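Below you'll find only one chain, the form predicted on its own, shown as structure tokens.
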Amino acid sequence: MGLEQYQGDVNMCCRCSACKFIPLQHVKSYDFSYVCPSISRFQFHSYSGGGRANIISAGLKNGFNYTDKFLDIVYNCQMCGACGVSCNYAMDMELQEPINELRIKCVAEGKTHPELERVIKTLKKTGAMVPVQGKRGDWAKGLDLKDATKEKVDVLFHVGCLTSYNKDMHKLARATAQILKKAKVNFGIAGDMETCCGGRAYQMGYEKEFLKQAKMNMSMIKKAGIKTVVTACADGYHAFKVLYDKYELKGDLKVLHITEYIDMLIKEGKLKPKKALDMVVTYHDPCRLGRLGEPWIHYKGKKIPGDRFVFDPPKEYRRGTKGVYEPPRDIIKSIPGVKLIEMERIREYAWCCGAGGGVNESNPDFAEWTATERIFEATATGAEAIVSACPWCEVTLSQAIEENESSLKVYDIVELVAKAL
């Protein structure tokens, strides 16, 4: 790994500003044409993907000067990957990866943010990225669930930090468990033995802490003989599915998001949503389930020497198109009485909820501003509710709704499925 491997990529940036907007062919209105929250909020080129590429290019050539402004640019980014997929609509270059590596470099050299340091201190102490209240497995009390670390199960349900410790989110974990029980899935949980996936630590630039958590998880999974992990957290999905694979830790482990699993159970006839809900909803694509949830590609070739940026064999780029998009939409469409209306920015060009990249902790005002923009877009569809598939999205969007006194409702997709069953 390392930032230097992307010097050719960042040097290629031609300052076309494609990273700031959804591709022109997909633009439906001026109001919802931006794809990058950072450039949209701060309106200075350095806060865009291309601007960060220019900074990295100059830093690799002349050395990095860690001024307060430099670090403000580095940490005011949700790491949502939108700049990369818009760039890669036409270009063959890496953009998100060098931005990730810049974060990692800053942390390695001690140029961190105090709020992120506080979060990582909690992770080191408790194995969670959120304040700990009670025990990790408290949400499962009374459900009589199997302990996947002691009993043979086909599926491990990884709950995640936020859902485990935020009592308002316990409803998601309980609904997921009840849905799996109804479908007669042989699953279990790790309960109090579960630990953070490490995904959010990676987003913040803490590579060592991420790897520690990843290795702990994979050690537990291998010891228990688990072959399939299902999670209802988009951050957890991205960590297990993509990041563990990137660092060659995943092996043969099958990783599914709960929307993929429920969609499969419905199509196999093991779940049958029957109750009509009579709702008009719009769907929000979580960044790490959608564009960043695309499988990792292990490239084994090499760059051909010379002026042109050419690889042998040709390098395949992750363009965000192979994320999880259809399963959640198919689930919504399977529920009687529910009508789905799409927002303008969807799938790989969806606008971020604001919670990622540590921004939720380091600059909550920016996180709320980002969520508010999404709420405005959802309201413009005429829908009465916005549905997502990640607890972080539900919390951030709910806070924006409350602050803006909106009448829009927010649901996680498992809540709708539970109601329909």
Second form
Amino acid sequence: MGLEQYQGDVNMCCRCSACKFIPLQHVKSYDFSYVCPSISRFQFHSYSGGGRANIISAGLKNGFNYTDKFLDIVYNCQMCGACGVSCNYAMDMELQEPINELRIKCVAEGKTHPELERVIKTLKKTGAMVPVQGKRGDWAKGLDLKDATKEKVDVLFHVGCLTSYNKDMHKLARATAQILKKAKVNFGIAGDMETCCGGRAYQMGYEKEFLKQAKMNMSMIKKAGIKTVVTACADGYHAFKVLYDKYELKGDLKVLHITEYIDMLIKEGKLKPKKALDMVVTYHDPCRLGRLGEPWIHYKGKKIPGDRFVFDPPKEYRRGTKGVYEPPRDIIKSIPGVKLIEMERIREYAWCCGAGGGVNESNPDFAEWTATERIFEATATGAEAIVSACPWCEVTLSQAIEENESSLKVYDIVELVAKAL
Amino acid sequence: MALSKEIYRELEDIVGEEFICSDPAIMPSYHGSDLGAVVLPENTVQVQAIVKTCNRYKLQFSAVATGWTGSFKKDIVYIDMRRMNRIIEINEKNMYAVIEPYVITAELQAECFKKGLHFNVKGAGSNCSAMLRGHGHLDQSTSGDDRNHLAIEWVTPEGEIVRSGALGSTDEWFCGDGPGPSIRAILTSAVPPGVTPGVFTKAAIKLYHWAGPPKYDIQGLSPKYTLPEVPKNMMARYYSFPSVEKMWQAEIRLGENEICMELMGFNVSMVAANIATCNEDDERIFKRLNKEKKGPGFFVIIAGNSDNDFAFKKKALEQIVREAEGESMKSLEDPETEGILIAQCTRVTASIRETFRAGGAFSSIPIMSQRDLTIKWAIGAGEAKLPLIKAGHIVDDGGAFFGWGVEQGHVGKTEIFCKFDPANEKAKAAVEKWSKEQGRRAFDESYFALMMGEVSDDIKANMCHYDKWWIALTRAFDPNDVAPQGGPLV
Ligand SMILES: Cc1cc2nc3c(=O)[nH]c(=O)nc-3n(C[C@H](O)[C@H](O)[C@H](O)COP(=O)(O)OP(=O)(O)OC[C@H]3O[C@@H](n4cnc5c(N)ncnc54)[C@H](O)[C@@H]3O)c2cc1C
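Got the form predicted on its own; could you also share the form predicted in complex with its partner chain?
Every chain and every other molecule in the complex is listed next, the one we just looked at coming first.
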């Protein structure tokens, strides 16, 4: 691992600016043509995926000079992966990975962001990425759920920090539990023993802290003999499924997002949304369920000397093709009375909600600005509600709605399913 | 070198603290140059103030839109036009659009398609400025280059605002040449090296009728986007011919009969790049198409305004091709592939695939002149590429060239490039040598060729010392020598 392995990739950047926009063939309007929140908000080319590649390329050649501006560029990015998808429509090169590695390098060299340091301090102390109020398992009080660390279960429901500790989000965990119960799934939770997946620490550049969390989780999972983990949080999904695999910690653990699981239950006839909800909704693809949710590809190979940037064996890139896009849509469509209208920027080229990469904590104004853009886009569809599949999206989008006095409603998909059962 | 505090503050007062930067951190993303500062103006008044400040301190500046290519001198003020990205007006009745420099083609096209309109797209692609003109895939139906600019708002190198044509007299955008001042000879181009001094801040560009759908219903996931079906009354074909002469015979007749929405003299290597979703596929598809083709060829898109119009165009196209012994490449008639090519080649979204994807660099010689003659030059340049291919320095494209006719196709652009890995010094040197030799040969054979670097005196003499006139002219506009001079104009 390390940034150096991507020298060849970042050198490939031809400054075409494709990384700023949704894949060009998909541009359907002037209003929603951009995909990268960072370049859209901060304007200097340096904030685009390509600009970042140029900076990394020069840094690897001449050394890195960590000026305030440099760090401003590094930390004002949701690490949402959209630049990589747009780039990889045309180019064969890694883009998101070197951007991740630059963050990791900054943190390793002590070039951190004070707000992120504070969050990581909390993580080290409490095992959570959010302020801790009460106990992690409080949301489950009165539900009589199995303790997966002690009892034999088929599925561990990993709830995640935000849903566990933000009382407003308890409804998501409760809805998920209700759905799984209704489908008679033999599932359990880790309750107070659950700890952070580490995914958001990774996004912030804290690789060591991420690894610590990942190892703790996998050790608990192995000890309890758990074979399948279901998360209702896109960050958790990405951590368990992609990052744990990247760092060779996942083994043969099966990781599913709740939308994949519910979709499967509906298709197997174990769940049937019956109640009509009569609403027009639009669906927001969380970055780490969508484009970044595609499986990690373990690759070892060498560049073939010569005229092309090609490898032996041929290198397969993660271009966002295999993210989770259809299950949430199929679920929405299966709910009687719900009509789905799509926004312009969807699936692998969806606009981020703003919460990723630690931006929520390091620059909340930028997170809200990003969410506001999404709210406008959702409103433009004529939908009355925006549905997502991640608590971080729900919280960030809700804040933007409140700030903009919009009448748009926000739901997590599990809320809709629970209502319809 | 950063600017003095005094100058920096003055520029900061114009654009605001957030939109000026001279921090070394950003320089690698600005062409790796050690710029004086990058400024991001929001409107023409700010551009004017920046230019006037540059004049006062005799500081050189360059205005840049997407800045895909280009190298910029150190210490200059780099005017990044990113924030000037508004579509001011799409005038359906008079068929023009008024835009600022950082509206990209993909954006304007999306808005125009909805209204049944489109415009000339330079071959560089939809990722570039829609305002800065050039030549491209649609030249047969939309003409190219300076034919498409109507009125222009221009900040001169000294910082005056000049409004050309009708804009200068009646505040209307419909004409660039009158009743107000026509300065077409100065406002030549923004494609290097023919860079106009000063800054374009707005321009009206001509719109044309678009016979395609209001939007493409793109299916699938990146990197493979397809259409569910070939749009009604549209067709894409690649025809190959037994000889260059036969190909030219068909090309010119199609131009004269105004059959094609697009006639692009792609070689099969470029077709492969359009279809292929990765380098390995690209190589495989190229080899297959190279075997399948009869000889040199071109790519055509026709679009009918009605069923009858389409039927006529199709019939005429097929007859002209048949009479020139051309044949459609069957594997490209597959509707999925046809759909990919229609969407990609009208929106011009694959130029990155065609050029940079393979090795990260390409070197090109574009020649503008009578198409049939320049094709002959290009055959020689292609043959000169073969030893480089054999040595493994450049990507194997069969030594091919490409190009297209403008309007009825007599004059056109013929271009040839080598794709290579810029980290490979031997390859780089070989390509430079090829480029120099073939560029020189173009001039010797009296073609307009776009050459980078110093142009020798005999070439300048052959071009009636146009460079001297140009320099004298731009100096008159730019007494403080602050505006970009462009390269060697020929
Ligand atoms: C792969 C590839 C293929 C290409 N194919 C074609 C082709 O087929 N046809 C063709 O015509 N060109 C072609 N080009 C050239 C292309 O048009 C230029 O590279 C251009 O730079 C594209 O970006 P842009 O339009 O955003 O202009 P920029 O790169 O931003 O600017 C181009 C030039 O204009 C100047 N400029 C920019 N904005 C302004 C302004 N507002 N006022 C004054 N000067 C300004 C800049 O200083 C620069 O010198 C190709 C380039 C590439 C890389």
